[in-house]
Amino acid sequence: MSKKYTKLILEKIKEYDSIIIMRHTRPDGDAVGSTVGLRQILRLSFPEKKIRLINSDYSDYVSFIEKEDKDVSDSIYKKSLGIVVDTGTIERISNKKYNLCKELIKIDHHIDNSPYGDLSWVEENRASACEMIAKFFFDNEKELKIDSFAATCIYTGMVTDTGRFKYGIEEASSFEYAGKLIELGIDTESLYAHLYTSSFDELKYKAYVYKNMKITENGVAYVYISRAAQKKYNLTHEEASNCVSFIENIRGSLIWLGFIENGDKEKTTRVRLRSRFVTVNQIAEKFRGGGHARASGATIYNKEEMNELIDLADKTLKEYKKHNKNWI
């Protein structure tokens, strides 16, 4: 069936001359990964269109990969294809001038709770929006060209929404399609060397996190991250959010959670979900949230909704405990 999809998206691509593609705010490696490996794809493979790649933020995390495009006039979205990317809300799109497009296309992963575009191709079991993208390309080779570039940007997000491949992977066409972009000269040392290589700060904040992390009674892992704390280790908002990475492995605790003070007027604050064996993306739900699974995000509002979101939690692992053997 998504075999389907990726030729209507590809025909479709086919009627316009302008493109514009999009990816959801507060990008991670999966979201700049497939919209700028689909604007390599697409460039390569029609040079004679006009494809960008406007969003209104960006992410340092992996800014090694390549700046996005400048915006352009209203008359232009008017004559486009919208093509958003890892989005699985309009709220969440980057690029508030999405529905100037002539058409949309939603391309995601998450579970589809608000549906929408002109077409629409959501596969809940893929792992990344990468992996849907090399999907993509892949359906298509016959029609489309690639470069070690395009397939960098790929292999990226794949690597970085699966933490290295240790989660959410549920179709065996992961590991091949990763296999295939390796094979198109993909310089996975000086990859990993970006990803996972840290500034001393970035080590000291390692340690701060688990000097300050918590656990609840049945085994919900948090720490609490302010403005302050990501201030005097010099983070990024992103850099802050892998606190939630650091406190995964702890035997017993199944369900993790980072809370990141954005220091916005509205005093909200980003909350990441993750979990091993529970699923927690309805716990994000009743937060302003949602996701996949295994690995969620939230927003709160003050320090009751907090309390609140790690009581239910809680909760959750309790009864999953209660009911479950085999876990660790």
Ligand code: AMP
Second form
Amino acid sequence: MSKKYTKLILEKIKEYDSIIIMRHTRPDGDAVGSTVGLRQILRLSFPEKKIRLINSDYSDYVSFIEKEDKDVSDSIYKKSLGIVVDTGTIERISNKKYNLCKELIKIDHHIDNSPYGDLSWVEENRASACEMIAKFFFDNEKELKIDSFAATCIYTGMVTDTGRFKYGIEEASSFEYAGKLIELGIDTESLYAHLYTSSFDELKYKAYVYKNMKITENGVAYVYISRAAQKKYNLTHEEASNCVSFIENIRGSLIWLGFIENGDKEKTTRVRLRSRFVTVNQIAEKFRGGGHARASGATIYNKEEMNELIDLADKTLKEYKKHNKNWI
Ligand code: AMP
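Having seen the form predicted alone, the form predicted in complex with the ligand:
The next block holds the full complex; its first chain is the one shown before.
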């Protein structure tokens, strides 16, 4: 079934001389890896076409991969095929000119509450968008070209979106594709050093998170990171947002939350929700967010909303524990 989509997408790509690739705002390893990887595959395969990756924000975390392209005039958009990768909703597309494109393709693995695009290939059970780009390539292997750089980009997103192959893997093909990509010549030592070494300040910040984390009666762990704390530890917003991954391994705490003050005029706070066994996307959706069953994001406007969200998470967990066994 999904093979049909990978073929249809390739057919569409062949129809256009100009392709503009886009992804979600506040990008992570998967958003950057999938789009830079796709751009490289298309550039190698169709040297006569103009393949651009255009967005309005960047990621420091994966800046070792490659920079994106400069914006182009509206007239170029109007004759281009737009491909949006890893972006569940239209509001989250980083490039706000997406609607100028002649046709739009959505390639995504988030829960599909708000479909968009002239052609939409969504597989919610895929562990990463990069895995879908890998599938797109391997389904069309005879017609497409790849190199070790594209393989590295795609592998990066597969690694980062699954917490090094720990979460969300439901298909044997995740490992099959990872293995095939490795064979293309990925320098994993260097990649993991980029991804998983920390600065001295970051480790000090980790200690701060452990000192300030809290837990509710039923086991929701959470931490709030003010702008002042972000400044004190000399962190970018992205680095500060890693707090959610520091508190992921508390036994019996099946939901954990990171609240990171954004420092904007509206005084919003970014919420990162993570879980095991129990789903959290329905909680995120109540607070202007969404995402995956076990990894979602939301936005709140004040401390009252923060308490409401924590209460809802706590009630959700209480119910889950009451009706289910074998959680850890
Ligand atoms: P994050 O905590 O930002 O890494 O987000 C976890 C997952 O939820 C990612 O797959 C995001 O794309 C998605 N997500 C984050 N924020 C939102 C939002 N406001 N609306 C919909 N999905 C979101």
